[in-house]
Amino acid sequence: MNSPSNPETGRSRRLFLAVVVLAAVATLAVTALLINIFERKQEAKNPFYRVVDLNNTIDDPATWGKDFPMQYDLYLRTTDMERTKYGGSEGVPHSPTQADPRSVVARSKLQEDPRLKAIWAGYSFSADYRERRGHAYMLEDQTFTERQKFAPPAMCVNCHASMVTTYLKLGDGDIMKGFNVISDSHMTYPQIRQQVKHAVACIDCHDPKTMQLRVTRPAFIEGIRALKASQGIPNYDVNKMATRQEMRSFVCGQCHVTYYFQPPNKRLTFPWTKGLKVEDIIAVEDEQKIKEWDHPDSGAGLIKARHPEFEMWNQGVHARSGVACADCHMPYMRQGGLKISDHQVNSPLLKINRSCQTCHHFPEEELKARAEEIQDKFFNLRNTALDALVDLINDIKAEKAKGATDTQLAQAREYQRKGEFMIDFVMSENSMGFHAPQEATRILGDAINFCRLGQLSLHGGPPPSHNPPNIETVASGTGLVGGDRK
């Protein structure tokens, strides 16, 4: 006869199996775990998969985008056109015609302030300037630009287009060589726009073997090693001795620089022999006699300022900080178990969350807010520099008109060429002076002095001096501010 099965039995047997369910969920979900660890790490130990082998021969983004399918979909990415505030562009409708087949363009900064039409007269920004476009838009825009038709120097390519290849084949593989036949051989911007193919890729930062970042330009190698130069270091090497933080920089500083060209070939200069400072560059550009035209109505011989984000970001906080251009242009995102640099390259506004608050810890509007109001403060006071030029032109036009000789009007010029060349600086660097706040502002302020003092010098008024008056007065303690009162 059988025994009565035991409550106590049963609910052992129920606990039991229920252990043994939970021990195998917990042993696969733990196994799951690791498995997935492991193919991260794999993924992290092989950043990238050879499909193509590619070389310096090789410069289609395309082709390098089939070993770097993630940075590739990024750098493809650098066609959106998103504004902030003060940056990016808008796409303004264009009839396309066979001089220009673009159906879209950025927008007209003459047409938004007429005021650069008057200082840049007779020169060909004062014909075509607008808005920059992301990095896919570089060549075509400058190739259709209106300021063609005043036949620039064909080394303006240089910033524009990849050029390893073509440089290592008109230098029979040497890439300085390849730079200086162009200047020698006096092309053409159309002659050598037919050599080139692409806008800057990647070929133009990364070594094709190892992917290590690298300087291609050869304007730059001799800027960097005349820059280091001034500063005591001799036979600058920047593939060889810069750090890798510096690399992440310098690959920018490559384009993102003010220049000019040397005669009689127009050779691409980058004027640093005596420092990145606006001062330091125009006395660089006086030494060597550079004029890139005259003023029609005043008659000054003037220079240009190009776009020079490098030499403004290194008078700033974040260069002393030792941020680098890519940690905010370019700042790391996930991708599954990668981590790589953000190849879309556009406004750190645009993606605060992974460029500032990697550092700041602040809300994003907060943040946002922040660099606004730099930016507003900059904007209003540019304005006021603008006006001052443009005053200070009319009055020289005017002293003209009532028959001043050269002689008499020399001063003046001077003043405008120097005051010109520094407005033009911090309006062409593309950050609304964020690189650099306090310095923005310093230059600013130094060339509105720079245009009242050329209007003095037309009207009869004291000689010059950048200190106000009576300053050891007012510093020895008898004036009104400062000093011991007794």
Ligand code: HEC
Second form
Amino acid sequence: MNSPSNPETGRSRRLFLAVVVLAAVATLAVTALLINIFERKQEAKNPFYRVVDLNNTIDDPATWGKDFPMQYDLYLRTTDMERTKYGGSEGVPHSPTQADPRSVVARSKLQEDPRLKAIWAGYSFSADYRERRGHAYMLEDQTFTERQKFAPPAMCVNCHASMVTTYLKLGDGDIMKGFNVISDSHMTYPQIRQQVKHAVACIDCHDPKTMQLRVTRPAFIEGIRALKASQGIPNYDVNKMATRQEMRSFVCGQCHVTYYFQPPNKRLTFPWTKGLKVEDIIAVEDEQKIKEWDHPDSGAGLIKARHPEFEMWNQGVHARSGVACADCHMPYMRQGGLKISDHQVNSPLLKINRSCQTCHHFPEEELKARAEEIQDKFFNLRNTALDALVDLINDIKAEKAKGATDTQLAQAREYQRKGEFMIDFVMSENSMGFHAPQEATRILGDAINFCRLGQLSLHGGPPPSHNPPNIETVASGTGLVGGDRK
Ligand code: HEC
Ligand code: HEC
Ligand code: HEC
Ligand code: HEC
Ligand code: HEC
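What would the structure be for the form predicted together with this ligand, given that what you showed me was the form predicted on its own?
Full assembly next; the chain just shown is listed first.
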């Protein structure tokens, strides 16, 4: 139809040419974009442009940082201190001395609440107990705490230093053997301290070849195996059998757990053979006849709970929904085309948009308010529980002064042992109730009742008409009889 002489045709040819050129440009642009996306995807898939060939003898995080500068940079920022209502961390000035050269330390929990001194009287924790702060400080805070006056075991270092190279060296290439050498040779803390250099480092959580997460702490490997065995799963090998999502909590559970030192060689033990609930743990320590100290006022033989974040998280709705420690404390972030994990491990309330809003589509202020409401309620009940415990201790002390015999005081002391451990368990847990709100308040409620029952037992009051549902577990292996009190 269109002849060349037709001016209409000339225009359509120019149009045609323009379209071709445009199409070519567009194709080029799309191709370039695709190549770019492809490259970024490749980067994301394999972000390991290795400058250094890492292996199990390299513990210095700076060396790992040459291969993974972004993670290293964030890791270094665990020195930052920022408060939230109940958590985060805050530095207070400290005049350096020869014994303790730190110029900044974390806030003292003992100064914030003098009742803590009363309940831990006679034990190292009544000398110095501070708030936690970032991973960068773990080794120095342990080295210089006043609790060092009580000559703590060498095994304290397990959770406060990078240990892989040290364990491998002491164990001739075998981590478990290296761990045992430290206990069996009765090494002291100053002796082991000379053999470690860094706070927890890349090598403690990552395989140097694949960068996959790995568990490197023998006490966790043994603890989780015992726990799985109690659930009917024999020979559990955490590094072979755990899912990737589980590992995102297990690497933290190597340290953020309660523990005791098993006599006679003070072997570090996670008391999980009966389960992770507070009553399960008390039952194990009762069975093993663990007593960390005698309370000077009441004469009760006591045990100490310590930071059971892993155990409490396990009792909460987030764990049940498959939400891992790393989901909230090391949320993903974008840097360039890369999705990386935030290695500045700290309070999730300092990064709610990445820590919570990925799952909860509420405004930031609303999420913060929900978390703080849980914490406020917990904090209130914790205060009631501490009062109840101090009342029980004072009551036992008074009866003792009046000449009550050990037999007459036995039951009240037993209640002190359990009530105190339960209150300590949820109080030394560092989320102020957030990780498992209902379980935390349940434990405080039962503990307050134990303190009340302890006081009743001193005064010949009526036998309790109701025992907490867990009294049978709590009382197993002790002088207490659950259920059928006469
Ligand atoms: C659903 C999110 C979530 C999960 C999962 C979670 N946490 Fe937390 N964690 C929090 C919140 C919120 C706080 C309270 C922070 C605050 O008060 O500033 C907290 C507090 C803490 C603290 C005290 C931190 C501070 O800055 O005061 C530690 C330590 C901790 N968690 C460890 C763990 C460990 C270990 C796990 C896994 C076993 C875990 N958390 C799982 C949300 C979470
Ligand atoms: C199973 C791992 C583990 C072991 C073993 C361990 N710690 Fe810790 N420690 C932690 C964790 C996790 C924190 C941070 C949470 C907290 O402060 O409650 C911490 C915090 C601390 C702090 C700072 C807060 C405070 O309590 O004043 C000091 C000091 C400390 N530990 C000293 C010691 C000493 C001394 C020992 C040996 C008796 C020891 N740790 C054994 C895991 C451990
Ligand atoms: C090798 C032991 C160890 C491992 C593994 C470990 N932590 Fe910690 N963590 C500690 C110690 C010790 C402290 C306290 C340091 C101090 O107060 O000096 C601490 C402190 C913290 C804090 C408080 C930070 C702040 O700014 O107040 C959080 C949150 C935390 N850890 C979460 C985690 C999470 C989540 C994981 C797993 C991804 C993890 N930790 C793995 C030992 C460990
Ligand atoms: C307390 C344990 C812990 C320590 C210490 C640690 N990481 Fe990680 N790292 C994690 C977790 C958890 C993930 C998420 C892994 C997953 O989801 O499979 C991760 C992921 C990574 C990844 C994969 C990409 C990403 O960001 O998700 C790289 C690379 C990495 N870490 C490098 C490092 C380097 C370098 C260091 C030391 C400077 C280091 N990590 C220290 C726990 C740790
Ligand atoms: C990976 C997803 C995920 C992340 C991240 C997450 N949550 Fe959740 N959260 C859940 C799920 C799932 C539930 C359970 C909802 C249900 O089954 O009703 C839940 C429940 C809750 C509840 C109700 C608690 C209860 O005991 O009933 C609160 C409050 C909450 N989340 C706050 C937070 C805060 C604050 C953060 C960040 C620190 C956070 N969540 C991070 C998935 C998540």
